[in-house]
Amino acid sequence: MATLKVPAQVPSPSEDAEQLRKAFVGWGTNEDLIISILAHRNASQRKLISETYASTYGEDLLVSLDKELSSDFERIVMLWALGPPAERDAFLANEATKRMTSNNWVLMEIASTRSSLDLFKVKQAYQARFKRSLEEDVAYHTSGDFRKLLVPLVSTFRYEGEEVNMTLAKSEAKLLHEKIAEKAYNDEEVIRIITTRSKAQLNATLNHYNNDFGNAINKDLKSNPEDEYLKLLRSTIKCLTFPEKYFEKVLRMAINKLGTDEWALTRVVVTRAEVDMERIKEDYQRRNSVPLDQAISNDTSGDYEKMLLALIGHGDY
């Protein structure tokens, strides 16, 4: 369900690297050429281009891009060119632990929407790049209920199969309902179930919860809509069960804010373009009665707009 449009005949990495070099030299940068190449290459192709560029020109492609580009366009191109998805996720996770850019939602997104193996690769990339574990940085930079939820969330290695224990699902649905009725939202059992159960098992539990107690769990977790921990807990459950609905909402909020939240818009488009952007677009149109490409065009401009549209499968580049 990706949206990335890769040409049937892809030029060799050396041809792409040469064209990118041409885009950087001379009077002014050729942004259209950069978009036409990078926005139409998948992760493994981009990795080969970066390696070829470095060996041919003796400079990291990211360094060249950093010299030539600026503002929101620079951020989206740099994130997109940042090598394998695990490298990009490691960078985003590290950024999310910094004081000035700390963002619990980004950490939760990465931990909840990547497969167990992909999350493991993120943690390997994080350790190789920052010489610390993701778990220790998350633990150090969070506190209270946020730490109680996020540390096990980034530490887990969930079972990925479809096997479900229905007896367990029924008993854990009852347990969740009891704890939520007591407003014990940070209870160890609540956190254990949400952070360790497979997505299939969790779905079965939440279906039981809905059927047995007459409400979706996220409705019962809205007792205090402004509580930041409860917002994060509801978002975690949504990410684990319906990630496309979660990302549609992030895009909607980013575009509908007074002044676009380019940081969120860039992150979602870049991280989901090769995953489930088609589903997110369908959800966006259904929820907002406007196609996502039109919403982006109405809210952004220039090379940044062109890159966004190319990554979601629209535009001329």
Contents of the next structure:
There are 2 protein chains.
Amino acid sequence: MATLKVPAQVPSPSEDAEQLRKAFVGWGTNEDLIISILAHRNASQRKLISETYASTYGEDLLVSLDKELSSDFERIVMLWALGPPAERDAFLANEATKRMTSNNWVLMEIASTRSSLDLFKVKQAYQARFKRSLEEDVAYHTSGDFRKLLVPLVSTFRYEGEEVNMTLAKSEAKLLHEKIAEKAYNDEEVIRIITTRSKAQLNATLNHYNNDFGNAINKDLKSNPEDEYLKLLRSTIKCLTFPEKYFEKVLRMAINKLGTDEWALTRVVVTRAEVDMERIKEDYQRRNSVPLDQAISNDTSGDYEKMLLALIGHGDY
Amino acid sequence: MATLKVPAQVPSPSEDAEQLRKAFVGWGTNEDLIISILAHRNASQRKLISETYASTYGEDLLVSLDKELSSDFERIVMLWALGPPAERDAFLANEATKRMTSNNWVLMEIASTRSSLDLFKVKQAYQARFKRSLEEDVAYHTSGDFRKLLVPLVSTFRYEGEEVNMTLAKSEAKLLHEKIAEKAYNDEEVIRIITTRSKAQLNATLNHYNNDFGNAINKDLKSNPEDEYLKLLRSTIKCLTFPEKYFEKVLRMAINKLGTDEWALTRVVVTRAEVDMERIKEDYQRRNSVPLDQAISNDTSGDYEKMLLALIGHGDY
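Can you swap the form predicted alone for the form predicted together with a further copy of the same chain?
Below is the whole assembly, all chains and molecules, this chain first.
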């Protein structure tokens, strides 16, 4: 469930655009006004505001935001205003293939937690914006075991029906167990099963694994807890089967880190606020014995904090 | 250019459906009537006929055809009537992953010669019909080097713009040449370049290869002419850059073969009649010094021959 709160009476896109323009011009910038508007409009409403703003003031809303805002607050507002989720994901994925901002986790996360059709839309948006395919950029900028896992992961168009073949689940659970027992973590059969099977089928396979061999697969994949490839493999499995648990952990790590990982915090809040942030908040509180909004308040400040809290549905609205 | 000939005045779908019904009932089957209708309607017209037939006679057109026709003529009419190209490709691809009819060439051909969006539609049709993804079936039913090439080939959503990065083309041509010189034909870099780059980019890379190293890449890939993987790799490159040459060769081999390969002949005629069969016919005549329709006439007979000739636009209409 989403945490985004939209008012019962939404102002027209031209009223919103006008208010935003007011927030930008004159003495200083009115950050509270920006938050009160943008943090309470859904993706299609933001799209309309953006279009109206551009046609009324002859300037892209993102350009105005870029001029007026800075640092973490700028990044969260820009990502939020960037357009439909597919546009934002395409932007994040592209950043993740660039040398200075390369990030296998972001690629894995986008490929594994979006629906098949949403991932396809990300690929279309990626091509329209960058004039290359997501697949070629991921393949070009990764190497070794990471490439072996990530390229099929971003390429595949997974089936999403609920049909499950239990015989296959049993035999593939056995196959996974054999390979893992041999420490063949990058074996092509392991990668084939994880990157091509439907989430329902994979879930059945992993249940068989757990029942037939006594451990959850991710426990067996912890032989070397600091191995970066194994970490990514475990997270992929988590994203495909329990995405909210994965996101809870990313938030936990981002907040607990000395100095806070604002990029991760921003990314999860912005990409999940309209999807399953309610569920992630529940898991967060259960796992950390502190509500997410309180943890965020303790760790962040100013307009950045306000924007985060608004997006996770903090307080009355 | 297509070879399909559609009359200037097309009868209504219900007239066509009625005529087809007449061709099925009573003494024997009127094959000429079936050909005169179906072989002269385009994909969307056939779809309407099919829908009208089903709603009027309470039976799927394919079921009626299956009852009335047999052998090679049955297969070509069924494949032609099967529905939009994506449905037919999904059917052919599924056959190609089955044990008794497995065929890596068909998978490669569908993945490499369809547009990115058409390939995506094949994947959607595949999932709707078979309740699994094309990717998982291909990955499950292939192995070794064939899997290494085919899985990314069917998975990728290639960029289709004309933009070409010449610096990249030069460096990737060099990389391909190095790997081929080492006989590392299944090297992951070779496969990455072939399976992820846009057709325009790949073409630029292969031109550089030819200019900088003195041979066309497919010549350098002929070190062991009978190696099945190398054959498939060469054909993939041909499909991605000169599809009509590839199809000419499939037709040539199918016709020259002792006993004729009707499956290949049918497949190429049915899948290209509405796309580029005119061009393939030109290439065929140039390469074989005999027109394709004459070669087909010499090698086939009866209703099957008539249907093939109608689809390649033989004679006046």
